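Below, in C-alpha cells: the form predicted on its own, a single chain.
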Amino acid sequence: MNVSSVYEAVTARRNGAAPDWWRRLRAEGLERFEYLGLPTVRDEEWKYTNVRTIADTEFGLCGSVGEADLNVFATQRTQGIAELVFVDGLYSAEASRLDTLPEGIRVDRFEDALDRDPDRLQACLTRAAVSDADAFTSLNIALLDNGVLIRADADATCTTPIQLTFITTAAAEHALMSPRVLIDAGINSRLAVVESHVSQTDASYMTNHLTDILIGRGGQVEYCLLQSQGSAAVHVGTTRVWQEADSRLEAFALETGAALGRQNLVIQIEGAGAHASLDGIYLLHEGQHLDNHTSVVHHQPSCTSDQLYKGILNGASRAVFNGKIFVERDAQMTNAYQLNRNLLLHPKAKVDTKPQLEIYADDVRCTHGATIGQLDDEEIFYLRSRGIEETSAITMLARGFAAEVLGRVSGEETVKMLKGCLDGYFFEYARRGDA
C-alpha cells in the first residue's frame, strides 16, 4: 500500500486550502504512520488478525463517485431528525438532511466548521497527541480531509438519533477511504448519533474510520456504530471517548460486515461519578474474520463500567475479543465488569477471547469472563419435535442469545433499525443452509 501517493492525491484534491495546523497534523499523522509500518502477527495487539492483504494491495483515492440507492439500506436507517450521507468518502448533499436540528445541536462539515468555528475544530481534532497513534489511526489522520463536527451545546437535548451514514458503492473498489467524526457534547448535554457503514457492492475496498468522542461534564451520549460492509471489503475502525465528572455513555456496535474487520473502543474516564455502558453484537458468516478490542481506562474514583460483547459466527468464520480494564492507582470504589459470550453454529468457526483487568487501586469491584459454546441439542430437539423445522429452530435460539444485548439499548429507532439488521443475517443463515 503506496500511502504516500494517497497523501499527495488528497493533499492536492484540498488544493491547499487548508490552514497550517491542519497540514501540521497531516504531516506528523504521515510520519507517525511510517515509523510505525503496519503491524503483524508478531504485535500482541495483533496477535491473531493478519493484516497482510491490506500491505499487498494498491489501495488509492477514489476517482469518482458512484450513484447510491438509499432505498437498499432501509433497514439500517434509522428516521432521524438529520442525516449526513457520504457516498464513496464524499459529502452528498442532495441526500442528507440538516433542516430538523434542535435547538442548541450543530452539525458542521469540517469545511464549514473552518469557517464557522475553527478553534473549536482544532481542540477536537487535536484532543489526542498523534505520537501516542497507533498505526491506523495515524493513517486515517495523515489523511485527513472530509469529515463531520457534532456539537451539542451546554444542556442542549437530541434524544432522536442523529444519523451519519457512510456508504460505497462499485465505484470505490480497491480505494481507501478515512472517515472522521467528532462528537462534542457539552456540560449537561443529551446527543443521540448512530454511525452507518453500508455497502452496496462486493468490491475490494478499505476502510479505516476514526470516531473521537468527547463527553463534557453531566453530559450524556447514546453511541451507535453499524458496521455492514462488503463482503471483499477491509474495514478498521477506531473511537475513542473521554469523559467528564458525572457523564454517561451508552456505546453499542453491531458488525455483520467485512471480510476482514478490527473495531477498536478506547474509553477514558477522567471525571468522578461517570458511567460507561459498552456493548456488542457481532454476526459472521463463511470466510469473515472479526476483531474486536476494547480498552477501558478509570482514572478517577467512584465510576463504573459495563461492558456485554455476544457474538454469533456460522461457516468457517473467525472472531477475536479483547477487552482490557485497567484501574488506575486514584480510581478507588471504582466498579466494572465485562463479559464476552460466544454461540457457535458451525464446527469449523473459531473464536480466541481474552478479557483482561489491570488494577492499582485496592477498594474496586471487578469481574471478567468469557464463554464459547453450541447450542444445545435437547434444546433443538424440543422446537423439532413441535414441528418447528431445523433451521428456524437454531434462528430461534440463536436470536435469543442476542436478545440480551439488544435490550440494553437506549432508543425506539435504534432498536428497530438493529432488529432489521438482525433480520438480515438470519435471514442469510437459512438461505446459505450451511451450518
Second form
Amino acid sequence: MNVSSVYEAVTARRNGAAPDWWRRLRAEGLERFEYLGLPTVRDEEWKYTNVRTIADTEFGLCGSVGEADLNVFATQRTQGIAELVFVDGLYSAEASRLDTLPEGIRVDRFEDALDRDPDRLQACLTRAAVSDADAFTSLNIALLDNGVLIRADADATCTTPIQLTFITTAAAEHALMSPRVLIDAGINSRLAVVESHVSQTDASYMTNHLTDILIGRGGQVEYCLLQSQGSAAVHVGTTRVWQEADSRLEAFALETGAALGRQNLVIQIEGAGAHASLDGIYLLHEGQHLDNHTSVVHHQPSCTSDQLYKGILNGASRAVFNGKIFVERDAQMTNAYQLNRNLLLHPKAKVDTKPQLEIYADDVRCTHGATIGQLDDEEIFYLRSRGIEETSAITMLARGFAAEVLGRVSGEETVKMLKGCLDGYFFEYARRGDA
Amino acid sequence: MLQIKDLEARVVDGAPILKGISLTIKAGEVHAIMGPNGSGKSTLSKIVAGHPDYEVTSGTIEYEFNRKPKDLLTMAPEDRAREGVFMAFQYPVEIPGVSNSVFLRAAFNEICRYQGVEEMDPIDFDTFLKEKMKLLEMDPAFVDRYVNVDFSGGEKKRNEILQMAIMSPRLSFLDETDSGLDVDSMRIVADGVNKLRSEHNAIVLITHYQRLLNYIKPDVVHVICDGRIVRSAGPELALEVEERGYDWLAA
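The form predicted on its own done, now the form predicted in complex with the partner chain:
Entire complex below, previous chain first.
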C-alpha cells in the first residue's frame, strides 16, 4: 500500500481548503504512520491477526461514488431521529436527514463545523496526542477528510439514536475509506449514537474508521457499532472513549461482516464514580477472521466496568478476543468484570481468547474469564424430540446463547436492529447448512 | 400402535443394555414399566424417542399411524415427534436464553406444518397455552421464563406434561415423571396426564413406585430386569413389586 499517494489525493480533493492546524495534524499522522509501519504478527497486539493482505493491496481513494440503496440496509440501521449517510467515503446529502434535532444537540459534518465552531472541532480532533496513536489510528488521522461531529450541550438529551451510516458500493473496489466520528457529550447530557458500516458489494476494499467519544461529568452515551462489511472487505476500526466523573457509557458492538476485521475499543475512565459497560457479539461464517481488542483503563476511584462479549462461529472461521483491564494506583474501589464466551458451531472454527488484568491498586474487585464451547448434544436432542428440526434447534440454542448480551442493550430501536442482524446471520446459517 | 420385537440395544460402542425386548401397545392403553435401577427402562424410552447416544443392534420397532406402519428406527427424532411420539424426560434439559413460549410455539407449529394444518399466530397460541397451563396449575409467568432454567424439580416435570398437552401425541413415554415430586405435585401431574388420556392415544409410564399407579391406572404392568421383560400382568403386579421387591422376579 502506497500511503503517501493516498495522502496526496486527499489533500488534492480538499484543494487547500483547510486550516493550518488541520494540515499539521494530518502531516503528524502520516509521519507517525510511516514511523510505525503496518503491524506484523511479531507485534504482541497483532499476534493472531495477520494484516499482510493490506500491505500487499494497492488501496487508493475512491474515484467515483456509487448508487446506494438505503432500503437494502433496512435491518442494519436504526430509525434514528436523524441520519447521516456516507457513500464510498463521501457525504450523501440526499440520503441524509438532519432536520429534527432536540435543543442543545448538534450534528455537523466537519465542513460545517470548520465554519461554525472550528475551535471545538480542533479540540475534539486533537484530544489524544498523535504520538500515542497506533498504526491504523495514525493512518486515519493522516487521511482525515470527511467526518461527523455530534455534540450535546450541558443537560441536553437525545435518547433516540442519531444514525450514522457508512455504505460501500461496487464503485469502491480497491478503495480505502477513513471515516472519522467525534461524539462530544457535555455535562449531564445524554446521547445515543448508532454507527453502521454496511456494504452492498463483494468487491475488495478497506475501511479504517476512528471514533472518539468524550463524555463530560454526569453525561451518558449509548454507542452501538455495527460492522456488516462486504465478504471481501478489510475492516479496521478504533473507538476511543474518555469519561469524566459520574459519567456512563454503554458501548455495544455487533460484528458480522468483512473477510478480515479488527475492532479496537479503548476506554479511559478519568473521573470518579463513572461506569462503562462494553458488550459485543461477533458472528462468523466460513473464511472470516474477526479480532476484538478492548481495553478499559481505570484511572480514578469508585468506578465500575462491566464487559460481556460473545462469539458464534460457523465454518472454518477464526475469532480473536483480547480484553485488558488496567487499574491504576489511584483507582481504589474499582469494580471491574469481564467475560468472553464463544460458541463453536463447526469443528474447524477457532478462537484465541485472552482476558488480561493489570492491577496497581489494592482495594479492588476484578473478575474475568473466557470460555470456548460447543452446543450440548442433550439440548439439541431435547428440541428435536419436540419436533424441531436439527438446524432450527441449533439456531434456537445459538440465539439463546446470544440473548444474554442483547438483554443488556437499553435502546429499543437499537435492540430491534441487532435482532434483525442476528436473524440475517441465522438465515444464512440455515441456507449454508453446517458447511 | 407400537410393536417392539426382540429389541437389543446398547450405548454407542458400549455394553448391551436391552437384551431382547418385545412389547405391543394398542391405542387407548396405559402401560407401566417397572424395574430396578440400570435395568434398561429409561434406555427403552430414549430409543423410542431416537436418542443418538444409543444404537439398536437387532430387533424392530414398528409404529402404526392411520393404519400405515412405519419403521420408527429409520426416522429422525423430530419426525418421530411430528408423527405423535413423545417422551417426557426424566431430567428435563435447561435451555438458557430461550423462553418457554418461544420454544412451545416452535414445537407446536412444527407439528402443524408437518401435518398440513395452519400454524397458530402468537396471540392465539398464547390463549391456547394459558389454557393448557391451567390444566397443570402452572403460574402464567412460566411462559416468559427460560425453558426449565431455575425451575424446581416439580416445575420441570409439570413443564414436560405441559409439552405433552401442547403437542397432543398419540404415544407418550413418561420417563420417571413421578420421581422427585411431592404428593401435591404428583396429584397435579397425574390429573394432567389423566385428562390427556383417550381411546386414541397410548401412554407408557416408567416408574420405580407403585404410588403413581394409584393416580394413573395402568392396563398392563411390565417388569424389566437386566434388559428383558421378566413379567407382564395386570395392575396387581405393581402392588406385588411394592411388597416383595424385584429379586423374586429376576431369578
